[in-house]
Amino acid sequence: MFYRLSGVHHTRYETARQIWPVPTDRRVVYILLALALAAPLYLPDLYLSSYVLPWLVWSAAALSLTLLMGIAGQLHFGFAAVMAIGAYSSIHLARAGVPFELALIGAGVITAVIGTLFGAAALRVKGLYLVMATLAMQYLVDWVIINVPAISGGAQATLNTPEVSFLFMPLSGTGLYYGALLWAVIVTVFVLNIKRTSFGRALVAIRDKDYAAAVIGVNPFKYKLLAFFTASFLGGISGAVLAFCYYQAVTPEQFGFNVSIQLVAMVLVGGLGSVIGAYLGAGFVLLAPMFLTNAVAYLAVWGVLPLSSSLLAHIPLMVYGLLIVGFILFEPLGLAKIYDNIRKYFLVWPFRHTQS
């Protein structure tokens, strides 16, 4: 079989410490990357712009939150506000004539500074108290965006994104998809490698027990602030990419509290602290309601579900909720754990007794 550890011998620490030490894992990544690059050639524009593109952007946002919640262990229920700051900042910077590349970085820095100010509450409180601090950020940012016309134009206003170019190429058409793909790849590579650094190991130590981390020389004050700064920076740029590549116009309703809950659901359903779990969780939370709604509508047209229209509208939400409860009951570690179980099965198949 192609998925085997036999014959894989590591004679150097560099090869043993690779992100994907199993050759088949690397081949799978290369195949997925090739399919992603060639997606505009075999996918209709509707599916590319309505399903794949938003999935990539929200996966990058979920990875940003994974860094904070899964690796650093700091709860955040106001991450939609972080993305809103990045989206509005990038639009205003681009309108002021700042090149789009610098506008993205500027939006990330502005978001990181504001996010760190609210994240400073993590230095004094934990758990539900920290959740309340991040909720305060969500509602305060919502209020400022709605009530300060200089930012959003008003409560009911829509702020259109200006025409920009990225790396001297117009950001339009297929370029929107490749822009989202590039950002998703950058965030993925960053989060994959962060656990291999002293910064990532310090965050994991703080997540497991901050008092013990302080005893062995890890400064919780410093690394918690750095975790909020880094996650807010990535989240701010994700919000900017979402605004320019997908929405192309932003309103206050697009970054409400319900969006923060969806982001937390992406991280939890996918698998806390898992990179592939962020992609699986974002796909489930974002795409599952769409597919369920289409399936119910199809069955209703064929008369399989002879129910009232109001009940038909709620069936997808009911099924969606049942699926989330099912994941929590039968696999609390999320979709990433299901993938890992399948992978380990093929690693030792047909010798199941060798599994530890």
Contents of the next structure:
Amino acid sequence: MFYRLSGVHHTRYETARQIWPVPTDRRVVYILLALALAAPLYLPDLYLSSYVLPWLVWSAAALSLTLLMGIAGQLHFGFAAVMAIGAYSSIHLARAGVPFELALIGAGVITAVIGTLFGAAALRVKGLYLVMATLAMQYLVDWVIINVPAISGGAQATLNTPEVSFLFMPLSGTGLYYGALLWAVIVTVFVLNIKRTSFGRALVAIRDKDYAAAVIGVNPFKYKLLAFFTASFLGGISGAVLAFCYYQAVTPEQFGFNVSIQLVAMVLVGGLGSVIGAYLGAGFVLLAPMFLTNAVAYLAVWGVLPLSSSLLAHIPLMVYGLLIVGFILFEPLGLAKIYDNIRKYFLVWPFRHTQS
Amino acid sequence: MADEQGTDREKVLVCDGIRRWFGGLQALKGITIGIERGEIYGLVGPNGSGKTTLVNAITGFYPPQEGTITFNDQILNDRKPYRVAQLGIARTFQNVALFHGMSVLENILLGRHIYMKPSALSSLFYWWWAQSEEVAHRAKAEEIIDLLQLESVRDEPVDVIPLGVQKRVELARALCAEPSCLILDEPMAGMNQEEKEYMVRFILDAQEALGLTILLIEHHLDVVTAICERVLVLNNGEKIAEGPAREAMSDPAVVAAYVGKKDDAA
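Can you now output the form predicted together with its partner chain? The one shown was the form predicted on its own.
Complete assembly follows, chain above in first position.
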């Protein structure tokens, strides 16, 4: 009803190129942003710090990965290693007395350089072979972090994050939440802007047909490297934000191979290359297991599921796996496509002209 | 008359004794051509005669193992495809090579790539660094959209529009780079008579509006004889005729290559 295209006329290219050209989309985003800003007022601290905050940071990480996998089309199965490099660099920089703002940027640059070095080596191959090469990066980085005491502080060590302040605000309490929110907003706007500028078009071009990209003057290798650089930069800072705002400590296990797979799952379930998909995918992968575990425990307490405790522990995992398979079967383009279908339905409601 | 004009004009794209082989197969056996500024130069020949290989040699995909290619006195031999594009050579592909994840408009805007300064930083600071550039190039893309009458499909995803229009979008993307030389690899393959006539009209319009030199590969010989000033006929990687379209096409060697010799019939 309020969600209409009719009557929306853009007479200048500037307005036609807005991130959300449809006024209703824009309003929805403003409302969501206001809700996010006011969240500490109405959400209990527990929910804020153990659900919303990690969701925001993982969404930022999934956005970084979707820039590389969805937009530039370069598969990366070692993205947790990228985040680990960012987390460890930022902690060591902050401990050395570098201001936190600079430590974050420094961590991003260090991660980007290392990520690009691996990318340059890995980019000699494509597709599944690139997956193997990036997996090698995961194991190499894991190994180096665990076996170099200067980085990890020892094989079993936990490095606590030092007290820091961001733009003169101490990073603690609700400050942690706002820090994560700010980073999520920055990454979101950045990726949305990449998608509508020449940089993003060049990345999509090398993803779709690299020979056709070359023939209009796009240097495929350069843009693949730039994609690795930018995504690693964002992924590194996301890792740092995750360490400082959520874990407040780092250990090597936090960024293991299973985390890489979770990130890929977020991107795939959400929808490759989609910004809202990164949020939906991260939300699904993070929150669905928690929700299912709680639901099963609740049912067991009420005696609805008279099963052994070991089976009860596995039910959430089975349902979770089933849900992922179901979503991929139902809509291979991910949760973002489901959202898009609903949106398109309401664009023409109550008519049903577009059924794409 | 045409010949006199021809010798006066400078040669833009010159291939001198090009040889290219793939393993034991010799695809080009010493081809020499000189394309003059502003002409439409036809390249015809039976399937597998080396037409596309010649174009791939010029655009840097399969550099020749012998011979030199020069464009405006610059040697193209060791240039990668994207560096050939930067010199002002644009091409289309035999099987449409559009980017399927993007809309028609975005595909055409990609033609402006060599004039833009894409970077992650300018995307981050879009409102200060990228917006004016994007808008300026959008205006240029709209000129080409206007020239090729693509207004109605501007915002459609490229994979839902008909093949004939897709070919036109690919032409638009090539023209958007404001090339001085345009290479068209079978722009009319798979089209019906009406679509062919449209395409010819668009090619002639574009050539007149932008002052292009065109190298045209085409199997429709009626089109070739109608719009090409000169024609090169290839067969098995060798030049078998060159000259004004009508004369070249009636050369006995060309007729033999296309329809076979009388003795072969048995």
